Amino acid sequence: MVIEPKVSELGEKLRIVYVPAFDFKTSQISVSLLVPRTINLAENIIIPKYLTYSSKDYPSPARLNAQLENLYGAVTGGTVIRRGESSKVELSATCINNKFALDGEDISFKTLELLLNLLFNPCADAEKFDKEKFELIKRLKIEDIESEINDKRQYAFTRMIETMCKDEVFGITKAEILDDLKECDEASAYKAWKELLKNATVQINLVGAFDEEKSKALVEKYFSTVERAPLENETVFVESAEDVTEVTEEMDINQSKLVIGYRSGMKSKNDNFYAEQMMVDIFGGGPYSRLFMNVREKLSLCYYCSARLYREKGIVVIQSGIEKDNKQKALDEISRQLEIMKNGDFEEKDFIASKSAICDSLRGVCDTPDGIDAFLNTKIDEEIIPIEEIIANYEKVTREDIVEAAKKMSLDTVYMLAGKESASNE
């Protein structure tokens, strides 16, 4: 399926992206609001869950769920993610395609109306969120963050990022976030919600069967009630590492976690991105990658070993699970494989496999409404390039481009969560 996004600019940093898709069984809606991470970070973690818990018109989860049932079992959700050095607050909804509704009912429009109602009409009074509901959501979010230590792989990744980016907004620690969460209250969250509507870069995605003009008018109606003054979303890119930081922490676990951070040499998220992404994929992406085939399969130095490019910050992270005594061997082999990339000694079949895998994955984006929506949400503050053009850009990448991208890589941080010596599948 070829998608043709229709972008309607409704104001400064406020737009609707509509993808007509009438063959899917469902329609997908998302409202994404992007703001600098330094502003109301703790409150913005709570806000999306609070907004989708209830509203003035639906003051209890039971009332809200009853309305969702009236919309043929529509589903709503709220989340926040780190996107570079910004926070992306997102409210989303999934509903059935209008053609499956009885009596020609416009379910897509009514679901959009409900989602906007949740965003603009929270349970609040006297410039405060409802205390009981707020404290419930706050407690659950604190518990979520505190429980991360139970996922050792995620915990090790977080600790490496906190170490590598300790002087950057990207590296704000979980401890700092928890302290701020415990300090925030229903009044500060209400104020943050008002500022979110005012200051965010906003993108509303409509994927499926929608009346374009009717939907646009509804969005304009809601946003006309707020005074908009969008802020710039910027991320500091550190091109190269000045030195290498090594940190080892011990924990009573069976399988040690080795997480390595590299500076990619990128100056911005679009700087040589296609070659950078493909280089990282050949190095440590799919089952054809250098790390998988050599560090894991051939030498059996780890239980898993993969690399990922974080485009929004320009860093490459390698994660692996190893035996404690294999740390130096794994580090040496990972470094050797990177040197192979820098020297251009990777095999042609791996180059072809990577290009094919990336392009096939992009084509698969169009298979589902939520896949299309997720793709569009990576473009919230930039021009939306057609997937066919993105694929063409990957097809143009040469082996020489890969080598140049690899040569820019510089080792920054080595983090080890060390445990016992015996193996486990944690």
Given for the second form:
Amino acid sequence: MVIEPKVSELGEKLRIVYVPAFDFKTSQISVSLLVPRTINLAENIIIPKYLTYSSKDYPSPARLNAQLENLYGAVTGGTVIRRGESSKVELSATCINNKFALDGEDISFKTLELLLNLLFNPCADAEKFDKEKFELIKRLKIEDIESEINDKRQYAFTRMIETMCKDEVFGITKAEILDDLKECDEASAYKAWKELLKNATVQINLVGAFDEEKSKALVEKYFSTVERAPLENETVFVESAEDVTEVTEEMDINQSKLVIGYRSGMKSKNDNFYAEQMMVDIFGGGPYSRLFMNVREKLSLCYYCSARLYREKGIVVIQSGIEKDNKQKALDEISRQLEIMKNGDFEEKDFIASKSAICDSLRGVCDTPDGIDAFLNTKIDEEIIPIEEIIANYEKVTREDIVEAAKKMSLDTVYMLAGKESASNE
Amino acid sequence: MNNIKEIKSEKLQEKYYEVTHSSGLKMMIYPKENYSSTYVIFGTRYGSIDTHFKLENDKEFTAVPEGIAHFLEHKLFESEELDAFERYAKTGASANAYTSFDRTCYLFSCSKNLDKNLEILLDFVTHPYFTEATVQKEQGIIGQEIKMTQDEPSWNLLFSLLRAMYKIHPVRIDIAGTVESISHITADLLYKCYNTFYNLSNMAFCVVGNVDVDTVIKVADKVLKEQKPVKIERKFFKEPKEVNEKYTENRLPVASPIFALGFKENISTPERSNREIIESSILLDIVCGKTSALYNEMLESGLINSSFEFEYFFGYGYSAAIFTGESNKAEEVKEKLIDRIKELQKNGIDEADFERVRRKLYGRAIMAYNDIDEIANNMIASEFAGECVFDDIEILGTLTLEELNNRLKESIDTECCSLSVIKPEGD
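Switch from the form predicted on its own to the form predicted in complex with its partner chain and print that structure.
Let us now look at the entire complex, which starts with that chain.
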């Protein structure tokens, strides 16, 4: 679908992006608040969940959920993600397109009203969140984080990042976060909520069928009640690794997880981005990639072996699940494939495959409201450029650009979560 | 001759075309106006539970190694010349495949070169090429896939629950089999399964998105040859009413104990209708959905946390209501759920609760028609169940409270339940 985003700047680092789209079955709303990660780190983990659990007007989750059911099963969500060295707190909602409402109600407007109500009217009294509810959400968040160990792939990834970025904000450990979480209380969280509204770079996406003026006026009304002093969001890019750190940890698991971190050489998130992204894709993206074709298909060492660029931090992470005894074999093949990238010895068909696959999937991004919303959210603190322009930028990437990008890669950390027994426990 | 029929839903404001292709393949073509991309699935009614089968003229049932349907899915991508991934690499499509308990599906999405991609998909799925050497190569890759899932507590939990609930039905075996079972797979066995289940009369094809009927038919006419339909007989596993084990416990590296609780439904026919499925979804939501008193009470008292979920789990010859989550007191969660179910069975469901959930599911039924992948996957599931994907929204409108109360009494027997728990190591 071809989209035409309309951007309204409501103030410094505060804007609405409205994408009129009437063919979809749903409308999608998101409010993203971006702040430096070091500020109220733990509180900002609790806040989105607390805000979407209940509010002053809907003081119990049963009341809130009943209202959502009344809005034809509208769905709300509250999340926080690490985005470079910032936290992105997000409240979102999906509801049906107005034309399907049985009594002609303006469901998208009502859903926007509800979402803003949750963001601005939490259950609170005397500068404190409700103690009981706060303690519940705090427990749930702590349990969520502790349970990350259940997902071994995610756990190994987190451990690699903690090792690789141990002196950077990006690498603040899970243990440190848990300690902070245990410290925070209903008063510190209330204060952090106030600061979030004041300090964040805010983008509100409205995708679907909305009354533009009415929606804009409502957002303005809510934000006019808070004092705004947005902070800069900055991320440190380490251009190259000084030496290689190797860490192996053991766990009672069947398959060992190998996670390798590289510094891409990028100086900022937009530094040579298109060539970097395509280089990583040829190296370890789709099934046409060097790692898939060789580590998996040719050597049968694994089921998955992939590389991914983390643009917001300028690092590249390779992940694979292997037999413990095959570690060296896998490492040798991965570095052999990287050498092929650096020497420009990859095949023309690899280059074409990656370019066609990336451009093909970009053309489909705007076929769902959440696809559009996710795309807009990659641009929170920068200019929103059309997808067509992004595709054109990829089209311009040459083989030489790929080689240049590959040459800048430097190996930083090799992390292995190893099974306790040796290979053959079959 | 190709027979084309238009299928419409007024409520959803949607339509698609059902084509019975001259080759014998049923095709569903669903154009979505203004969409840029297209999502395509070619599927067969063949999954991990099809471990014993025969064709009309066979004297005896053939028993095959566990995990062979999934193995076959991996191997079908290969050919004597370029494999399917190499062919897609030239067109830019994003391709994949999956095997479930009762179906195997090959899919791709693309926003360019649709005709070429359709040709690749129809061609590689209808042209198997298996040799002992390529079978050997795959053992390593799938062996790693199996080990990966063995390390996933939620996967482990589901299968330990299924083994506790089912005594003989093959739903109790892992979809990918075991490292041991797949070592018995040979090229000949793969051909045997292929020639049985990959007959066009046992398959379906869905195209959703930026597409028109003629494009699809033209490619199908070119690639597909008329095939004589086959009659497949699947061994019917008469599963007893009672569960295999009431309680199972395992240990894995998890943060805190996780549980799965399953109520085994006593069924007299192998398949559940769309109506029964929708009724069960509403019932589970009323028992412990996010608005229910029980859910909020358990959450607030610390008995469960945000990982709590439930689903109506069903397929050919099995169905169950399954609840999963994290809890130090899984037995207590079980007791509370049973009490609530019994109470509702005795006193009946509150009308307001029913209307509330019905309204929500009406909205959700509409929401399901945005994503072309969701539409295509729902369509193929409905087709294999012998129903129409648009029926759901009509059913929602005609359901009655009385029906729902009856369904609750008939489908959940609180005596027939299994609890499976995974505890942290060294506790």
